[in-house]
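In the form predicted on its own, a lone chain appears below as structure tokens.
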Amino acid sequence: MTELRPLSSSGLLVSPLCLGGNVFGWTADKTQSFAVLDAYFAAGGNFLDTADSYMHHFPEQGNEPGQSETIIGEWLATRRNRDDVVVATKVGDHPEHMGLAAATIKAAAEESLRRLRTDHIDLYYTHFDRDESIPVDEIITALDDLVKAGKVRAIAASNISPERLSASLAFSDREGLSRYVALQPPYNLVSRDTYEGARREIVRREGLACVPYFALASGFLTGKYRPGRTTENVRDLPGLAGGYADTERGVKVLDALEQVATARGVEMATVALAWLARQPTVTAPIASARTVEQLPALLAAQDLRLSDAELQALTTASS
């Protein structure tokens, strides 16, 4: 069974892999969706990550926002396992709720509350803070609201500048609201530089978890896309996985992942996340699956124990 972890000074406990929930509803249908679900549930899993906007960037595919959160509210509620779950949703980029202003934030979590069918958010992301003309002390200040209403147990960032992030937690600490206890950055073996430096030095000196997305790079990371190579994925946003395969750094990093799976016997896959999941500050990378044959080479990170030269080979390759 999977040991729980505590995210930072939340008083949530989460399971080192966080199931991201982007592909309920576009590239996984309700019942592969479930299917998906019930398997990370029943291997211990408990944190699922969503968001209000998931997927309405592909209307030409059908898609409207709102899905994977209403597919991850249908399931709590047959499974009736809500107290068992960790769901983080995020806040921000629905096309109907768009931006941090507090009526929006206020707005969009009553949607978001509705579609999960809870009473309660339990990690609650600003998604993207695009309009800096908002100030911080707004933004906090709705979403301590949220959180004294019991609406909201923590508040997390994503997308936000180290300057923003930091005003955040200093009018939190100077006005005594609820503060950011976690940042959701794209983080991965060959996006480095999108964390490390200002970000990771604040969440360190702050006390705040890492939960990273594109922890596989958009499916680069498993080893599909090599140069020359063409793949169809949807998901490749937009030709970022791809992209990769084309760089020198790129090469290296796949070189170094597959010597390590080949000796350890694993998924490229499963070594990308354990790598990760070993940086500092990094609680529970993310990372989603569209069937439930995707599912076992994920969770075989979290009991991956890289070795310290291993660890540093793969390193190396992606400075």
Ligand SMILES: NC(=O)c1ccc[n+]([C@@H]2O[C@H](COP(=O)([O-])OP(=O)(O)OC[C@H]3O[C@@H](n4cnc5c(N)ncnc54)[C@H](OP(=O)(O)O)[C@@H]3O)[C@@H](O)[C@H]2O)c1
The other form holds:
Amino acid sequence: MTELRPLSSSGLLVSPLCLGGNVFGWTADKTQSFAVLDAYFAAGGNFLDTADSYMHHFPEQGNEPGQSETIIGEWLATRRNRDDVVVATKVGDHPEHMGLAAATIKAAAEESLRRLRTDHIDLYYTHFDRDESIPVDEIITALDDLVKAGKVRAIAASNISPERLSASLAFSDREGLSRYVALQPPYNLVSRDTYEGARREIVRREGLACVPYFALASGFLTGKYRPGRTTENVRDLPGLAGGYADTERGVKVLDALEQVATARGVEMATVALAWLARQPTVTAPIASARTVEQLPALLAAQDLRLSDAELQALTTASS
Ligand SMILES: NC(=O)c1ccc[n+]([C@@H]2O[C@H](COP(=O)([O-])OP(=O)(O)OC[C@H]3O[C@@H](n4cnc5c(N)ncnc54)[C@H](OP(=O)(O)O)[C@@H]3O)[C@@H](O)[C@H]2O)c1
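And the form predicted together with this ligand, for comparison with the form predicted on its own?
Let's see the whole complex now, leading with the same chain.
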């Protein structure tokens, strides 16, 4: 069983693979979702990532926001394991609670608590910092109020500019309020400049944890999307997995992943996650599994120690 690790200075102990929750109620129905959650928990996983908005991006598929939190809440209640799970959720992208104004944060948190059937959220992320007319002071103060009320254990940021991340941390320090303990950026072998550079430097300097999302580039890094081949998959879209297959970098990365995976006798997804887990400042990559069958390849990354030569070959292919 893989050991838990500290999430920076938060006091939370998390497993090295965070289970992504956007599948729950989207590409995985409740039965499938429970099976994935059970298998992850049985393997020692304790770190769940969701958002109040999951998954409202594809209304034509009948998805409604809140379904992921609702499924997780029901799972926690029936399995009676709330105290053994670190629940991370996000605010700011729910159609009825859009943005990060103080009143929105306050109302959205109550809704998340209700759906998750819990009295506290372990890690509460600001999902998208789209409206920079809202001062970071207002956002941090609202989040700090939730921490003081015992409704949130620790706060974090997801999609945010380096400038606003720095300003948020400075405000917290100046005012003695809760400060972000983690950053959740998109980051993987085919998307590196979304994190490496200014954001990573702030995370390193300020002692935050990096919890990267799209760790498999929406499934591209499993190797199932190849140039010229189209699939029926809902993630086979330009902004998601489908956008990488016809790029030179995408092809090079898949070749490098395949070489390492074949030599080690593991799946390409495992190698992709193992590479990410070894990047400076990364505490726990987030990846989702739609089915129980997809999960072992993700969990195996926790035990795969890549050599320096293998890491370098992958880094070079992705450059
Ligand atoms: N903060 C943010 O703004 C943000 C944005 C997006 C996501 N997230 C979080 O990050 C998590 C991960 O992102 P993601 O789920 O979109 O992408 P991902 O983890 O990069 O890709 C996961 C998808 O790849 C496919 N897959 C996984 N294992 C596989 C295997 N062994 N073999 C073949 N295919 C496999 C599955 O999709 P299919 O079976 O459908 O192909 C799975 O849902 C989300 O669940 C969410 O919690 C956060």
